[in-house]
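Here we start with a single chain on its own, the form predicted alone, put down as structure tokens.
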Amino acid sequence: MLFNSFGFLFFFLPIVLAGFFWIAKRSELFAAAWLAAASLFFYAWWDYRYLPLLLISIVINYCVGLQIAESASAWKKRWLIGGVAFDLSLLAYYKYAGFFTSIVTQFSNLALDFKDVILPIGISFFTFTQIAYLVDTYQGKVKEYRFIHYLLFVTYFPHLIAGPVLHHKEMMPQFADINNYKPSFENFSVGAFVFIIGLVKKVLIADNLAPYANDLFSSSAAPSFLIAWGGVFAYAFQIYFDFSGYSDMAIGLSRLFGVKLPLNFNSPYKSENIVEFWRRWHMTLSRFLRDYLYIALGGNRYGLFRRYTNLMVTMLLGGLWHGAGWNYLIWGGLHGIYLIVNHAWQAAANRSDFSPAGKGWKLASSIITFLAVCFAWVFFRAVDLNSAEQIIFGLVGKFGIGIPNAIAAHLGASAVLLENFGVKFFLGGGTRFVETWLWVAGAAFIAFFLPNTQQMARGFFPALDFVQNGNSNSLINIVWQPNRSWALILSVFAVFCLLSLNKPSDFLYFQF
């Protein structure tokens, strides 16, 4: 079941919204049942055939936890990686095995053959988020151990199918606070300020960018300079938004319900280096990636190389976390190097006392934080590695430069000018071209100089680990406040929001 969907918006959502509030007067206890039930029914929405999966999941790594915290001391470790390879063993299959199988057919004479499986929707962050709670748990974390309030910390429906990965110890003192079962006019209009904007940017603005993303991605031969980054830049965007959307409509769900989720996004393209960027990106997962493996490898312990190795090793996986493929193979590695280049420099700047911290430097840091950003998503995008190819031939030059004839006919003597710069004119494709770019336009200025969604919302804490860290880096100031305006602002949202609603896509994250 979709978000933005008809199903969702008028029938699942009021009806779960108005049975949890009406069950929470008799008991709390009861209220949760009715919406881990409510969340059992979502994602069985997808496919009823997964919903056991689901559960067997769920029951066997909150009996590996119960084994973990009351077992003695020699015992704790073994359940923790009985439990894990359990986890891990579910992703290995359903995940990744056709993956291997078709290494292991390519690089040797062995006729390997793995019938292909449906990978189950959101197995990544159900699986991540349980493994984090037997490490929490391992780790003497882990307080409380209902068995309702389990089952709904794993399939609580704001986050089930695309993050966020959430922490054991976020989200139980909050399943347990009884006026978190109270209906709340703060939480309410926090909440719905918070949907209708991740509504926005979903149905407004990724789903406008994507045809023009995919006029690249599903026809990438040769494409001109211009061609080339214009649908890369597209695809950007498009995923900015549509994750950006995902997670702001997360938030906003479950404040609802009175729960506070992490933030998940934080405008990444705003980041001056690829550091920033991964603390703004997917901010749980890069804890997670932090927290159980980057630091469980090592971290920054034992020395240069290895820390650097760890993070390549992080990175890489973290690749193959997104998708089973050597596209987010290369993405990840790409990644790691980018990483490892941003700390071996601020290592040497250290070293030589060099501070950049000049408007210039840092504007100029964005940029090509960003430009490399968009290098790696090229691999992310592309269909194959052939693809990938041409496109990155594409944006560094090697098909030359091309303008459509129509625009040429507006240049007058410039477009002379620009020939004997070996800039090319082609026919066709010139109100594509134009809206590609303005669509870009106007999705680069919404990113880089509007706040964002929790800036806006910053007096009510949006977020469960909100900063209040004013309006910082926004050319606008913008300030939301439950009141008429700002009621008949989200309206006009919604209005447009439902009447492009007739087809609702997917979410790009929902394939992870």
Given for the second form:
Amino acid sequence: MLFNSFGFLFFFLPIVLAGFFWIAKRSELFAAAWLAAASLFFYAWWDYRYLPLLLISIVINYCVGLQIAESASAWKKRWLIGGVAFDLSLLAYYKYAGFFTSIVTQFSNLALDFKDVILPIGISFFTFTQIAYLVDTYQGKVKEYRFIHYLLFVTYFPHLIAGPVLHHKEMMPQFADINNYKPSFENFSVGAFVFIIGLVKKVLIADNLAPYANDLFSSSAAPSFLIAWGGVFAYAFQIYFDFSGYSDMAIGLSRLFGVKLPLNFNSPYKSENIVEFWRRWHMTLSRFLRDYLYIALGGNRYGLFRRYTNLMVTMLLGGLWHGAGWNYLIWGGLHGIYLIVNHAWQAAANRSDFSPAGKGWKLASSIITFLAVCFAWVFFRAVDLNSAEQIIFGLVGKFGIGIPNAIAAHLGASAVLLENFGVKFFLGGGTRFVETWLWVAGAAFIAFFLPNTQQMARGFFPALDFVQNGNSNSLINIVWQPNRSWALILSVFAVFCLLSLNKPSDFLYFQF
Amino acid sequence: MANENIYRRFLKWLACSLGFGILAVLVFVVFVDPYDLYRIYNTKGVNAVKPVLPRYVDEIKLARAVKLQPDTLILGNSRAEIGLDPESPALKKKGYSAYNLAIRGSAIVTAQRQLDYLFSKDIKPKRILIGVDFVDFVNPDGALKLGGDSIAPETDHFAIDNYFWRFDSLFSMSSLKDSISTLFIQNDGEAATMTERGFNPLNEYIPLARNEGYFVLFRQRAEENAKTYLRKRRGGLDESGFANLRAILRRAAQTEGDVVLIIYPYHAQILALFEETGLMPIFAQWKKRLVEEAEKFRQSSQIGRIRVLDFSGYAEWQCEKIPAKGDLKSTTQWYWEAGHFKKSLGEKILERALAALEAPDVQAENGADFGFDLRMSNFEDNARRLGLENQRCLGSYRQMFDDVKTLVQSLSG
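Output block for the form predicted in complex with its partner chain, input the form predicted alone:
First the chain shown before, then all remaining chains and molecules of the complex.
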């Protein structure tokens, strides 16, 4: 069930919400159980056959967590290793077995026959959430062990299939807070605002960008320069608005139940370097990789070489987390290289007391960062390495520069000038070309110059981890208020979103 | 508590304005009626001109056909949809109520399903004019498959019975956009429109031709066609198309209706492409199969009159000169581009089709130079006609043949 579907919005959500507060009048625990049961239904709607897997994973992790908490210190670590090994083995089987089998088959004479299994939706998210739970339990950070609350913590439908990746310690107090079991007009208002803005990002922006990105990535033709960049930019903004929109929807939905989820995006394309980008993009995953992988590997505690190695390993595994394939590995590797270059540059700048602060420098840094991210997206999105290579060639101009003849017809004498510079004119595709760049320009304006949802609702603490005084870098200051004007604006947005729900819509992060 | 009241008011306003917004959209779409489904208000200058159907074309056209209950149907793909106007003088003169059910990009199976649906609604046309497209009958992967009728698809379910399209055509961004565009195209002679009877005049090609020239329109389509034909030349005739055709003829036989199979008047450029890509022998083979199927029905069933009219050739119409590259002033009289003929040529086709239906059944009217009444008995005559026309066209317009040869060579290499 998608958040952006009529079934979810007009049946599931109203029933679950009304049921939750009705039951909560009688018992908070039953209300939590109702929410957990609804979340399991939400999960099973996609494919009920994987519901037992989710439940087994939850029960085993819960039991292992209890054992870690209650065991003597010598056994704590063994239980932790056992629990994490169980989680990773689930992930390895469902997500990576096919990939590793193909590698073995490719590089050896062994003809291994592994039947592809369908990736259970959300497996990466609920597995990571539970690994963090086990580690936190081991470190003594977990204070509450009620099973219903644990079940709800893992299955809670706003985050179950696409994150954010949650921490036990930030959710359990909220599930235990009796105030959250009473309906609140403030929560409904803030939640509705954040959800509708998320819906706008997903349905009105990302879904409309998708065809232009698909045009490039599904084509076998050698793309010329502007076609390649148009398609790559379209994808860069599609994935941004898709995932950021879905995260906003999750935060907004959760707020309806009085629960604040952690912030997952903070205008990442406004970053001035790649380190900052990863602090702003998919923040809960970055946090997880930092806390449970990078720092566990030693972080920056064992010298420069180990630090860079740890960074690279973390990003390579982060790439593999997104999908089992060479493309994801290369994408992670590229970001590993970017981070290493960024840290090395920063270290060199510090040593030489070089501290650029001018607007021009910042602008150039932001542009370089964004282009580097876009370049890496090619590998993330391309169906295979060959098509990624074709697109990269297009980006660097190997296939020349072409514009549609329909546009050239309007350029008059300039067309001849362009032709002299080697620009080619091709037949057809004029409308597509113009639409691609118009959508890219519109999306870029929103991503670069407007505040994000959290900044707009900054007076209402919409999410956990929100830094109220964070640098917004927004050209236009927009502040949400629960007043009549905003109600009208949001209702117009909502009507447009509802009108767009009929369109086929993929959610890019469902299979991660 | 004061704060709670602020939020309460906000939520009330949000809910009310959301409800009002949804209602406003519903009323607006029903009122403007871009797909001609409700007909509550239809006024010249406001919403009488409807935009071309971007989706649910089959469902909407069928729904309209059910309402209009035509006695004459035009079936086929975009060539028929764009070229054959059901409100043409030829049809009007006879007092026929025609509807154009042709759909762009569709194969003959669509026509079969459309007919099945109309029959299920007890709408049984007296005349069926069906444009048959050779390229649709060529399977790029397979050799000729010989078989019976068993491969005709099941047609117990029609897309029109799925109610989602009715909801989507009422409440969706596309329906809202089409409603708004309906208001703006009322006096725009160059907007993409569709008539009440399913005809698409392709008005949007007028500014395209003006800005880029007809050469570009022909050239772009020729490149696409050449790629398709090069892909298809390795294949053979697909039997399933003939099974669909037989199903259509059986339907017509149920009511003793007349049928005209129209072999489209491809521009000579397309025939030259057939020649260069090696499709021409299969083209001739396909025509023969069409005639065989028609003759079988003519002899063995209760079908009314049945004609196979071959409009393909290299006569003066099909050999129409393509304006030169960069020429933005010259226009064509008969073709938008090689695959799609204009209403002007469509009128001649309709006149010829109706005349052929009225001609005595025992003697084919072969005197016509456009729309050869094709029979098994005159197949060789037709081949000779094509040969002669080809020579004349080659003589007067060699440049086009040379360009086609160069294009195919460049794509083959």
